[in-house]
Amino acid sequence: MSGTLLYIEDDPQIAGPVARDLRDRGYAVRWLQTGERAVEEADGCHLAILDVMLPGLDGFTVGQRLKKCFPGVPILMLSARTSIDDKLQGLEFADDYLTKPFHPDELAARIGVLLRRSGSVSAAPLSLKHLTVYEEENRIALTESGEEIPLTGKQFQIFFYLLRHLGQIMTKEQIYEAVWGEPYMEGDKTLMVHIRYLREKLEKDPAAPEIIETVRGIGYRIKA
């Protein structure tokens, strides 16, 4: 995945290697040390990581600014502040919190979810064992013979869904809740009987799916 960042971290030490890990990625990364002029840096970028302690205006308040001026960009919070009230300070406006000491794979892994999820960037068609994704097109075809599989409403947001938590465990309630819009009733199956539907569509073999996993006990997910 392409995009910019817009990466404010006053420690040149921490900065250097992480900037550089997200360029070898395929990012392009705006480095900055201070907050002051975020919001113009912010300008074309695709996503915002923000430090919290900064010289001069601390992350909580430049991560509001951007919000503000820039609504549709996600921002993630890459701190070494770890308490439970930072984190829900910064999770008002921030998308993701994210705490030092990190693996540079789950950041770059958390930057990838949260660019799939805004849209934001013009993401490749997704090639998801023998399916091609066009997310942009919201379009789903066959690698091999390029047919199209048509979805119904409920199968379409369902599946978009897992998508756009590509590689995350979503338990029943959680999917539910978001495509149906009310509170998910335990013993419920119209989830159960959508996802079979589903399946029979997406799946090579539907009694063995490679696409929608099943997590026995907890929910589904689309494995990456």
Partner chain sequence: MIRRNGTRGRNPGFRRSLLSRYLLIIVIAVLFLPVIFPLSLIIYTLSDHYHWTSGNTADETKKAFKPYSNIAELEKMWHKEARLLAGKSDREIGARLKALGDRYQYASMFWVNGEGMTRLALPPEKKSGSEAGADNGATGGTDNGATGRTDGTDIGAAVPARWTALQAIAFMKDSVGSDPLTVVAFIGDRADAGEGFMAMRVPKSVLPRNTGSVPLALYGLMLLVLLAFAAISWLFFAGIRGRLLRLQTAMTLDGRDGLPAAIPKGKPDEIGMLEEAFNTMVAELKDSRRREREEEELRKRLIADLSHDLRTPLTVVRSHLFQVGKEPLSPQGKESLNLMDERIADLGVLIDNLLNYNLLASGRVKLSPGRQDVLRLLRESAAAWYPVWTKEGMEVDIELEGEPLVWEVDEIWFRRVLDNLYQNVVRHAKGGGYVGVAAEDRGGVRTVVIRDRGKGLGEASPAKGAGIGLAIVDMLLSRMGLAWTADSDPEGTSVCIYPKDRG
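Please give the other form, namely the form predicted alone, since only the form predicted in complex with its partner chain has been shown so far.
Chain only, nothing else included.
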């Protein structure tokens, strides 16, 4: 995937490796150490990555200004602050919130999801463990052989709902209501059965899933 990213991070020891990794993946990166010129530099960018703790204007303020001026540009917040209040404050305007430390692959995967969702750049296939996901073509294939994996309509909806929230824990209620369009009834096994069949198609070992993780007592997520 390609595109221009605005990256605001004041620590060069963090920003340097992140910016190099993103450029190696095909992105153009505009790096700023403060948010004072964020609005000017955001013109022509496809996505903004903001650290919360910035000198001068904090990331929340910068993000709100960017969203006001460029409502169609996705914003990804980065922060070592993990409290739910900070996340909720960020998600009032941001499209995703990633806590530090993070793996470069997870950052790249989340950027890819946001860019595909916004439609601001053409979507390239997403590599996910041993799978290649062609979201625009609605298909999934084994990377090594290229063999396509057929999914039912509901399996497809579940997988791509989780993919759009990559790395995030989604509750059974959220998934069920998004896919079936009706309230989840406690004790209903429908979603669990679909997840089991989905794993049988996607996982190398369904008994030890690497892609769709169960978060006991809460729900599921796709690991980045």
